[in-house]
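Only one chain is included here, represented as structure tokens and corresponding to the form predicted on its own.
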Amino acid sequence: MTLLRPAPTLFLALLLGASAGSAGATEFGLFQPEKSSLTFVSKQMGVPVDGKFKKFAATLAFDPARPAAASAKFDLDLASIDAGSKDANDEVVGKAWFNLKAFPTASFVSTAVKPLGGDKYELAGKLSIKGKTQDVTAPFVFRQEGGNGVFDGGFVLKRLDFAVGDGIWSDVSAVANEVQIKFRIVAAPAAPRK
């Protein structure tokens, strides 16, 4: 049987992309989901396995010239997952994983963001899946391609503090407990303000 891979992470790697930048004084806000992605990678028995999250919404107001004043906010529909087989996609959304019954969605809200110079930044935020909040920060780079900005970043989630993957799987001689998420955030230019 293939094991699920948690993924909550990847939401948290969407909302960090999604809130630095460091470019001109345009505000970046129009989240753009079909040039964006939110993949993880999870290990089973020491053996990577890759997985993505087909849907998620984000809230975001991005204006480089003023970083800190940054905001995002994700909203990852679990059901959306694909960790790699139809076997680990029916086992991951059941009670011991994501509990999709009880908890159909995780979310990502940001409290922070720092410049780290050049075109590098740190998202802070609090991480919500499975009813568990945490405290999280992710890296990123920010850059413009064309009109848009692209957030391109990651950080390790421990899916544990999640209580994701519950019971026979906090075993982690089987299933890894950190869990690599990647993301690329594109938005647009927002509306100017009148």
Given for the second form:
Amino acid sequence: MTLLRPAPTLFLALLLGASAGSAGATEFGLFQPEKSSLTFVSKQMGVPVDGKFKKFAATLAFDPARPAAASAKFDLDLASIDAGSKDANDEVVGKAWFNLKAFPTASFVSTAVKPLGGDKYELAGKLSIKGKTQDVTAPFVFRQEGGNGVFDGGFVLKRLDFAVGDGIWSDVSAVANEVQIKFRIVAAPAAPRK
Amino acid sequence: MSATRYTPTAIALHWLMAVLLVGLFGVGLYMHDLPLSPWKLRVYSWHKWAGVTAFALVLARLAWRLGHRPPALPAAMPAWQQRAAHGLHHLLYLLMLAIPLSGWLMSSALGFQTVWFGVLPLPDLLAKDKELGETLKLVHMSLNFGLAALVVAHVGAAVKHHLIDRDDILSRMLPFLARR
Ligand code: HEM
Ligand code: HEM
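Previous: the form predicted on its own; requested now: the form predicted in complex with its partner chain:
Every component of the complex follows; first up is the chain already shown.
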């Protein structure tokens, strides 16, 4: 992997003081959907229930040596939700929840990536669901595994900020307002920078 | 020393559980057809919590029963009827154990952990497995209809003893009915 990288990039890395082994100047940008996952935990009557989104796309560029220059955009196919049971899956497409007919996708666009020290970072951006946009921040850990970049992170989403589950469902004692979102994004190195 | 009626503890547990089980049965049938709503989630939780309570009660009841033999059946009762009565009581105990157990396992398999009154989490004895969950739902339902049929026979027998045989079977479980 390191050996295949063109010499000028390696030279640049050395010049920047990054150790040769840590691939400091690799930009990770090729999203690997089958290795990535987007899961969530909702609380129903105080009991955690696991769910996931099976289809989402990410466009990203992240170089651990230059986190401030990183960017990410996620597009989420809301119809691919598995909310934990058939009843729930039938329910969440409806008007009170995602209103899928009017809003089939949700999206996130990053505004900033901040290093928090070590392999920890913070991703900030704008999340749009059901026609509403809110600022969110999500801490994540970045690691390199088998030549790929792996981003593991999560944040707590307040569903009512996006009117997800309104009407009778705004009763948060049945389904909690807080939904724990967890993502694992895997990206291969993009073509070397010029 | 052979007692002539059930201990107050046995009587209290019998009637407490009878009321609880009839309630659980009714709520179970009612909630099953509700459209999904916060109310449905709430009723399901209460059904599960009360069902686990019934499980705890039957364990306590069996522990008590091991140390306290019930009064002997009237000597006048034919042997086959005595055997039938004992057999039926054993089956009732078995179902009182198997029904909540199947409910607990069903919930685990369907991916909805049981947290007793929102406080005490019961371990999920099965991993999430939709198909197994659907099977256990059928098991839970079938066992329940089995229990309902047996309870009808049980109540029928109790009433027959009281009204036709005119013995003290019912009154030793329901002391205020005692003649004399
Ligand atoms: C002795 C105690 C119990 C009794 C008498 C009882 C009775 C019933 C009945 C009659 C039904 C309706 C069956 C149907 O139409 O599908 C039902 C459903 C159900 N029970 Fe129980 N139950 C008991 C304990 C439990 C326990 C301990 C749990 C879980 C921890 C549980 C979980 C459920 C669930 C989830 C359903 C709904 C299944 C569905 O969605 O159709 N039950 N129960
Ligand atoms: C869900 C409902 C019920 C269940 C699961 C149930 C279960 C049982 C069990 C397991 C016993 C045996 C106690 C022992 O010897 O260890 C028993 C005894 C008895 N039950 Fe029930 N019972 C129910 C409802 C009723 C009702 C509604 C009646 C009255 C009409 C009744 C009348 C009796 C009587 C009279 C005995 C004493 C029998 C004897 O002396 O040997 N039970 N019941």
